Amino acid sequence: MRFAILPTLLTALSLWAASLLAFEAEAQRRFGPLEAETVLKVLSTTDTALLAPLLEDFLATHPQTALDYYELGSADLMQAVITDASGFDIAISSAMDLQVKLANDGYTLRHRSNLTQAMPGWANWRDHVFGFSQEPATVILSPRAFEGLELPRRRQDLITLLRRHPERFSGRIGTYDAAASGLGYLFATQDARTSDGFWRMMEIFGSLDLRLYCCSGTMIEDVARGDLALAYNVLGSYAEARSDLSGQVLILEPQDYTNMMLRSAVILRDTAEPGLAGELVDHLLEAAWSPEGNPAYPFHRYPVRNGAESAPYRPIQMGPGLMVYLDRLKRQRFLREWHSAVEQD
């Protein structure tokens, strides 16, 4: 579910522009003047409305610049860069592993500035991949579905609750489709590395007719409507942004551990505007990491602790270790086990 409502003219232009691309964008929006001297083209997995205030704030100091923002899934974004990278300047993604792989495979440019040198080292991979948010993987609950029950605080609490009340939760649990969503695959593999109980929880989800999704926004909407009792591994930042759903959803950060994803930006190798692209990256980093911050920044600013874990938060480490599960054979093996757990007859 996307939050942006575009004017009719821009919607028509967006559909026309998207039809010319080698990939299918979920949405496309022009920020800035239609007749601009310079146009930056951004591929992004972030909901347009969430990042729009920060992009508009950047353009306020660049009046002759426009920004074309293409919104698509994380796996589609990576494929778009590989097959149709020419003409695009920046890629923004929640899938840290895919961003690191793009940099590792030579699809990105190095960028150094005062801001990249001042940001936390654990959020900067080789001056190619720049984290600009810390976002927890949360459990979104329906208050009505849990009426009369003690809310789970840890994964084991959730497992126990589901076993005791299968009739209440059957067909009403959702999570990412790890085979189709880059972020969903990242969260699933990180869970498997962290907890021996992950597979047991997936098997219980599967026995209760688990529903699979592409996007956090759609899961949040279904919990709010009561179609889902809970959604697992949903981006807490998206739920927090839905102030209109206050009282209809609860956000749980599991106390045993909460994975923290770094949303990141890379400058693409074939950009025609490396300097301007670097300025936009710096704008994101300044909003995220400078003491002053930026009122337009849409994410919660967690205290910087030099990358150290602070229970229950477990930052996913930026680096080549993220590519382990991108190996073709490892990915196939993991997804076989995952399908076996969640798709029970």
Contents of the next structure:
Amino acid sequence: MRFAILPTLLTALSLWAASLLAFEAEAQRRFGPLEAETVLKVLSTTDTALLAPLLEDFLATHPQTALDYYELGSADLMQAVITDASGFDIAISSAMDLQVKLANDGYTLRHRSNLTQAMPGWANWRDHVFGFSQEPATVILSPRAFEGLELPRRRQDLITLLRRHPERFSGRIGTYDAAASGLGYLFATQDARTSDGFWRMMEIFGSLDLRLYCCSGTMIEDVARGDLALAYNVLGSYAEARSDLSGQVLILEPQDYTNMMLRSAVILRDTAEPGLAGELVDHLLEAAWSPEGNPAYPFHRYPVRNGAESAPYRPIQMGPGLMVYLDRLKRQRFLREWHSAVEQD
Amino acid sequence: MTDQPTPDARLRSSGSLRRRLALQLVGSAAVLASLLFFAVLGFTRDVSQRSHDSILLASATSLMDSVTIEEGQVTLDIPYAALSMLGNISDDRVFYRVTLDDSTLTGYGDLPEAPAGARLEEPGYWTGSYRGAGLRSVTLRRRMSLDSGAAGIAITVAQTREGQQAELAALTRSALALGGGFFAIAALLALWTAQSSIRPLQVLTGVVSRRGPKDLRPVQRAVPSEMLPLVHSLNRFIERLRVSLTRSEEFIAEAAHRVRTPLATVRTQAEITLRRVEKPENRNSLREMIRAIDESSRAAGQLLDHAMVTFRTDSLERKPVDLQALAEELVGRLRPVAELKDIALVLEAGSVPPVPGDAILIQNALRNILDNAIKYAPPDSEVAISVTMDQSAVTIAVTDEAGGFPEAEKNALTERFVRGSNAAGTIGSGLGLTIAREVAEAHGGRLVLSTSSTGAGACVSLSFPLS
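Form predicted in complex with the partner chain, following the form predicted on its own:
Full complex below, order starting with the chain above.
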């Protein structure tokens, strides 16, 4: 019972904090005029700088509108929506599972437009969750660490390399802490679902003293510095965005399969500006899926899969299946297995 | 006679048989179409509901299969497919709940459980509302034995019904189209059926109403068995009418015959007496008497002629008749009578081909026309008889100088016992032109009354077709 008191206390504290600020934003920025007629409040897990050009492009056609952009973690975003749904208009998140759960549990608003109908069906769930990017889960390599070795192209190559050269890679492998990072958890569970080799690879990682990270930024930097030889399941889009590190990192999209995360936007149920929020979503979708595109779009535009190709890119399926790994018991079980694989002493 | 009998104001219609039939058939079609609609709708809804239920059940079953007991604790490892399979059938929202002895193990703690089936092992289904959305859910229940004793586990999987409702709406539209199409076809068939079942009646009506006024033969046309009694009754009625008409014609002929012979005797006696008496007033009385006797005698003769014509036209005999010879012979016979009135009979007859017909009847008809002409023509005038032919018929025309027919009466003059307004003072019964017309029509020809080309008199022409 002693342990039960702590979460209760924390919840009470956070509720108290919520009444003041609602949530802990990592960053907040106002786009557009200070004195605007309408203000859209956007919750997002995406780096402000990454989306800024696209948002400013939107405001260029909406002079009387401003955007308040709150950057925060995916779990915080979920919490902010559930505890204080009324304050915000749009939620943008890389955590597809949480976005789907928000829509499933009724926190989102339906939106239909020409763009939502023209976009690929697999990127649109129920006209509630709209994927507007395809971002691969990649392996970031340090070129120096792989000197003299043939660069791996598939996971099997990587496992072979690690087995042959344990001394070179020991302590120099990084990945997300699946327990701490929503995106890391999503990628790990999708890996586990897709390939039986996942657990074997995790065990090899664990035997080589795997280092766990909360966020992609530090992981990419550590690879660039040479502290890490490789970082597994890092968003390629983040590595590409770090133009300052070009040449110091190699981005590998595994050829056996590459999970594609869809960054997605939802319109929140209690928005006061459903029309305007819909326009902003359409703006994102147009940049992502229309043939014309938008020069301000920060993500790589991959060809739209049409099912017949056997390309290694596998967009993660939006739908109720994503909620399976959010199940309390399932998550406990998965993390237990994951920990036992990656933490070997 | 026109084809369509003129409606009799005294006959009241009890409604249209065809319309009633059509309405009843269309009504039954409507009832059947709506039955079909509801049957198809119910059936497809049932199938759709069952297929949805079976997927929900499959999902719940796979959840139940993942239940294990680890270290005395009930736990479960939800298979990815358990929820993603629901995402494959529709984009609906999915909820689930696992309870162990009424405490929620995982899932949505406030999701209502479906009521239990008849037996515990049977899945329970429930349709209701949850979080503001319509829901269909299934609940599976099992007993498990734990270290601490038996425990009941219940797994509920639910899905909102938007996709199902869209599917049902599409099914309803299909069923509606099916029912509507069925009704349209059935209604068209009903109208056609009504029309065709009424056709024998229309045909019979046509057959009866197209008949000539004297045609009293029984109806021979084949009719549907339901109409046989009607036609049978009609034929019996026609037979009675024919018998009755024949009887009265015979009676008239008999009466005329019986009157004519005594009249001839009376006339002879009256003439003998006229020669004997000398007082002018007595002689005048006797002349009046003889005139009256002549008139009666002539009427009786025409009645007999008419009866004869009626009899012979009933079974017309068709032999080649030389109209030129016939006219010449008749003119020769009547010339002495005409000369008594100083009337000249002028015959202009060319050679004409024979026409098929009854010579006695034609002679009778022409004699009646000539009698009329001689009777009405003034003294010292001329009655011209011409026999001509054109492509299809031979025409005998009789032209007098008696002033012609009053224009207004021309059509009525050929009716029985109708006499012209200028006939007063002349002996006649009004049957002459009727006999001539009946003979012409019995031969398929015509009687035409007109004013002569000079305008001084009337022209009566009888035409007989060549074939």
